[in-house]
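Quick heads-up: it's one chain on its own, the form predicted alone, in structure tokens.
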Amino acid sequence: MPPVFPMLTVLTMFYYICLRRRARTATRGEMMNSRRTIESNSRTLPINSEVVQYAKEVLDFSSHYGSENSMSYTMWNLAGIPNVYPSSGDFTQAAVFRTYGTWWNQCPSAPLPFRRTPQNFQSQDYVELAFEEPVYPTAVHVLETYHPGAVIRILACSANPYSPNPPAEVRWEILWSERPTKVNTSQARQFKPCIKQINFPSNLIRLEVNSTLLDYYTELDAVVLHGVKDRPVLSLKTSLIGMNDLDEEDYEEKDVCGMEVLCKQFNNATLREWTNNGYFDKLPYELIQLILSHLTLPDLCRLAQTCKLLYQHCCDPLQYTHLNLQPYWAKLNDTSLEYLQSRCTLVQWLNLSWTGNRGFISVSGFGRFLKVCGSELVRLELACGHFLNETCLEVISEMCPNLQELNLSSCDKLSPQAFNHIAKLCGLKRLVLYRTKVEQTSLLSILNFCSELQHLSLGSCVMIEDYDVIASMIGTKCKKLRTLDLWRCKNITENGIAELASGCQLLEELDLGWCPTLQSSTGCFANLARKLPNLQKLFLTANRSVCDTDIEELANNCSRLQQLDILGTRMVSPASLRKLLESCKNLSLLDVSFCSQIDNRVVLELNASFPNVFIKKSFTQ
């Protein structure tokens, strides 16, 4: 008789299977259970306890819809237990992006896209969560309140945020990602996307989210973070579970986009001696190089492995004249830069957004790359770049003489005496120091002195003391300013704004979204409508006073205007948003949220009246 302790084995890993599969998908009551066990051959085999715990804490985030100073919209609201869940609707106490849809794409400020970006990298923001205890991630659970389906990339972080000791090693990895798709509800959902095992316990969590598709803002409430203190025997990346789960080798993170290898590659290797290049040696040099230039970072870095003629035009540095290394951000460090210094000395636009955190790239090490690559910079991105300090950005203005954009965008750790050296970048068209610690005293140098800015956003800039004395040093020095982002500025008032449109009148976008200060009664928003002809998106957000001779003023001097957003007010009325609709042919977004007017209604009216236009009206429930 053959013996039966092989089929009781596979039959005990079938049923620890189920179990497990069962742990996933069972009630939370069920997943905090402190013990599991499975019989089998009279013998007991424990099974790892499953951690449930919510966001501990909010550690870092790229933008947020809310204000510094509060609670309200904030990505901070993601700490702790739901505050909404499982209600639907628009709620303070979510966390919100500042952006969604299309629309940021398409206004005046918008900037350029880089060449080369990888297909699979479409993040706009990200929001980075500690929890208490580190675990092997099962699942995350996102908790989204109102219209869902922006999380398109989840990753678990190695460094533990509450180690007294920096870690040796710092590694991301992916847990899901996804293309954006389009999800036809706004209601709240529980989002269980299945993710995959990695073989390291983790409490820092990586949401990364893309609202192009989105009808309005989405708003999230609570993430959850389902783990086990160790390491899992079985796979539980699918919630099929087949016999290739069984295989490590699939759950190895294969990050095509590995900068410490492609830069590796990139280095002076050995190549095999070949006779010929083949037909690669009768194509004119200007072709080779056309046919690469739509080839990602990564791909050039493998087909410099090929043969010499590949790889002496994989190294041009007129391949690298725009270099985007944002979305390599999880990779990227000091060692990158040092291998690409060669190949960078005639880069003109570079992105470093979200690069160098939590060690990196050092300052020693960024000041050694603009040193070699800087003096032909004209457009620099370090938005969150958290590494930076005082010293970074004296080397960019002594390094980057001919730099016409930079964007600081949410480099809250500046400190406010580092934005001096702005100053002495005259040639500047282009800043952003949203969410920035800049002071009044550096601001009015920067514009006394970068007379030539077209785009400037100050949008949540806390520390500014008076901001009509900043509107009015704009409106004296920045003639050629065509955009301005004042949003959630707590003290401007018809002062400033008159100094402002009386001198820049070449202004085509404004945000005074949420300045709680202006009153339509001075006659503020009229004399902008006056002033402003060009204008093609004004944001008012959340001014209550807003009325229908605003927006009359509007519609008989601003026929440009693109997108309006009048959220809040109670005194604009059916008749005068008529008006602005037939007066506005280019108008494409009028958000009408919470204007009591304004009903549901209506609002179908002027839909069916004007079906180009995307009237948003929201309300909570």
Second form
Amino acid sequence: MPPVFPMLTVLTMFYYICLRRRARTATRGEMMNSRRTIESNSRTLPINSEVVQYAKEVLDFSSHYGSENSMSYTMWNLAGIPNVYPSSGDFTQAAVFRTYGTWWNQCPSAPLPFRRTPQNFQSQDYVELAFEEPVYPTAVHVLETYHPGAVIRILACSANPYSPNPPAEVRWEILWSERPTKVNTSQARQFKPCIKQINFPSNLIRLEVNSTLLDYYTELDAVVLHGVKDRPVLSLKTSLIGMNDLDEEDYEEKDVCGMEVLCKQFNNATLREWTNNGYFDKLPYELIQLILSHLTLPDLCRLAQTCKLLYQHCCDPLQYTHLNLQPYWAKLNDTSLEYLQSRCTLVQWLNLSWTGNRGFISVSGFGRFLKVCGSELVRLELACGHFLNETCLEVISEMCPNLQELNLSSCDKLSPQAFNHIAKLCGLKRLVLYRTKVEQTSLLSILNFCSELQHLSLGSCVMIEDYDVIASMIGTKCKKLRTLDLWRCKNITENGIAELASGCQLLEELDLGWCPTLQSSTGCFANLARKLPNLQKLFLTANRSVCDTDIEELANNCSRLQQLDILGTRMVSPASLRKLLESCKNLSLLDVSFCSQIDNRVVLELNASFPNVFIKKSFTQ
Amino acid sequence: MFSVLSYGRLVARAVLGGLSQTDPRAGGGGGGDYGLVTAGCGFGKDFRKGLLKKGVCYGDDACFVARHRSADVLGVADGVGGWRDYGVDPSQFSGTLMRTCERLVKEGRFIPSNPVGILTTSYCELLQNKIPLLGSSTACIVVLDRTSHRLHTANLGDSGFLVVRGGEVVHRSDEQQHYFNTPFQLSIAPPEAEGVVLSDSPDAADSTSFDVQLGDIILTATDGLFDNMPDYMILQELKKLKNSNYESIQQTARSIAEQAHELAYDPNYMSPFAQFACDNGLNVRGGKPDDITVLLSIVAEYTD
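For comparison with the form predicted alone, would you give the structure of this protein in the form predicted together with the partner chain?
Complete assembly follows, chain above in first position.
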């Protein structure tokens, strides 16, 4: 009798599984039928009318082309009715992200990619939009007015930004996603992806973009949210789409919802004791580790649940020296951090960008994690981390003595005092403070103590009063600086540039886009060209005074130049550009948009003579 | 040749001359909300097509009419023609300036009591354009605050406005000139000419506030009108305005603009401009051929 029992159990289980399979397929068919009947019944019910709304407000975004104090080319333009559509072109009224193409990955300041980043996480930038009324979305239309094709993911959030009460649970659901695909037009279009139905109403929509395949900046005009107020009864058509999407959903679940695995605590004792692991015992420890290093983080967590040996392997802190949690921003919370922390004691690169917002990560949760995992940390990415406050920065400065790279880009809610703590991280080599509220005094002390800095981004830091003081400090203290981003700094003059050029002779990359106070007549650009022969990237975007002399100085001195942006000057002639292209053999990007002397014919001619250079000429219709 | 601003489905029920000022919705304090019923007309100097694709331009003049929850706003700008010698279209500057003001108003990025702020923000936005804009322009902005019934104005240069009540001018803008025929102006100069070109800060604009009543007529125009038509002629035309519906305002605006346009090309007419020139020791006769833009508005009860 006793041996029969397990046999029976196995049989029953098998039978049960088969039954469930059948039952599931049956319910699918039934469900479709029942949906159909409900739909036909619903005709007698009051019609669930569709609400069509434009975005009311832009809540958050990761970057934009425009200035913080203006409305031209800023993300805020995405709210409200369309301003440009159906026209195509480069218009001030549109929303523009900061980058496009692969140019930013090719310059010296480009950060190295994290290991173990899932293939299907391709988002580079995002924007979050609030709408007046929460609805069950039926369609999301994006009006793209210039170089369309950047939007790769649309998500909806269950939290209502206009609700006075904080939500009990915040859920993000992917409405649509796709890999970046090349769109062979620069003309305006109304992008209408086929979205998945969700089971909660939403008035918070997030677009994620990837601009790598674009030839120029993408421009978005408006977003239209279609939806119904009552939970929709699926029509036959949408249910079919829903079924097709199921496969994709499984695939998505692996990567976005996969972080749920991290939150699931499992008990080691429940794993059965086996005496041997078969061939796995014969494999060298390092080899198994190498195999595991190809898995994504959720897969690693799943694998850990299979057997004790693999559990041990999966918990080896060496598997987590690079920890990229950005792809899981929609799920990552205090619990998942707590769960991870025992395995991550040796983490060197940590990416928490985009994570932790809307209460997902608390200050104390972040602090606890860093106390355990901060000692070996070399690189910390915290872009758009709106949960961060002064305490967090204090914890970073105390717990991460080896930190070399810190990215706080677009942490625009971080208080100015918080930045004082960065000065304690004197080993910093890369510091990104793009769109932060860092003030002059904090920045001066950072520059004073962090003399190892090689990469510094101060783009759109609006709270700095005098950029000349900053530039002179950089020139005196940061002798090792290789890249500097001063995009949209409001008041740097030739004096600051002179100190910079004589102090930081290793500079390879300099972004002086939209610095209106620089005047070519003072000789500042010529000075740069003469003192910085290593320049590979120089952006002089929208400086109206850039002239032929500057271009000739660049041609004579900066033979390594790869990227040059002189958008919006009336004073550069085709002849000097030709000279530049002849002497700078490595040049690959040249932006001459809105240069009035350089018309399309000139661009065509230059393109014919220098086919390896991408010459950009934007247009406004 | 001329064209008319189509503005508003505002149905005006106000009666001219302040005859009836009873407001049925008057609950407590100052009564119901006021709004402006506005029509526009204009002529380009050299008979170019008036209405452009983007916004409204008459020659080098530009204007806009916009509304927001809290206020009705209108404005005129006169692009300085001298920029044509630099190969620059002067209407681009004035047109972009007015379009930007219009957008600021429509999106509610302004404070009704601070019309200079609209000019300042708009001017800053011009500098934020990728296109290297060049040019200069006078500008006049008129804001009617719906609830407080106050008219807030900002004027830079020789464009201007009149407020007419009961057939008399009760409030008007002051002309701002550096010297004869050289008004204050907003400008963006090419780098080589910076310091040489006249450029006034938008903060230099003359700002006033004035309480209006139902039926008040507000005439906002560029110097093309004021240089060719003296006040009494303008008032004469305004007297013909018997009705405050959009069509009759439109008709009056047209007849004022047409008359100014005719006078501008009359060689024997002693225009206010010629008079002023004589006062400055220049022997000039006749009208002053110029672009003319007229925006005529009536203060009426606000109906959504």
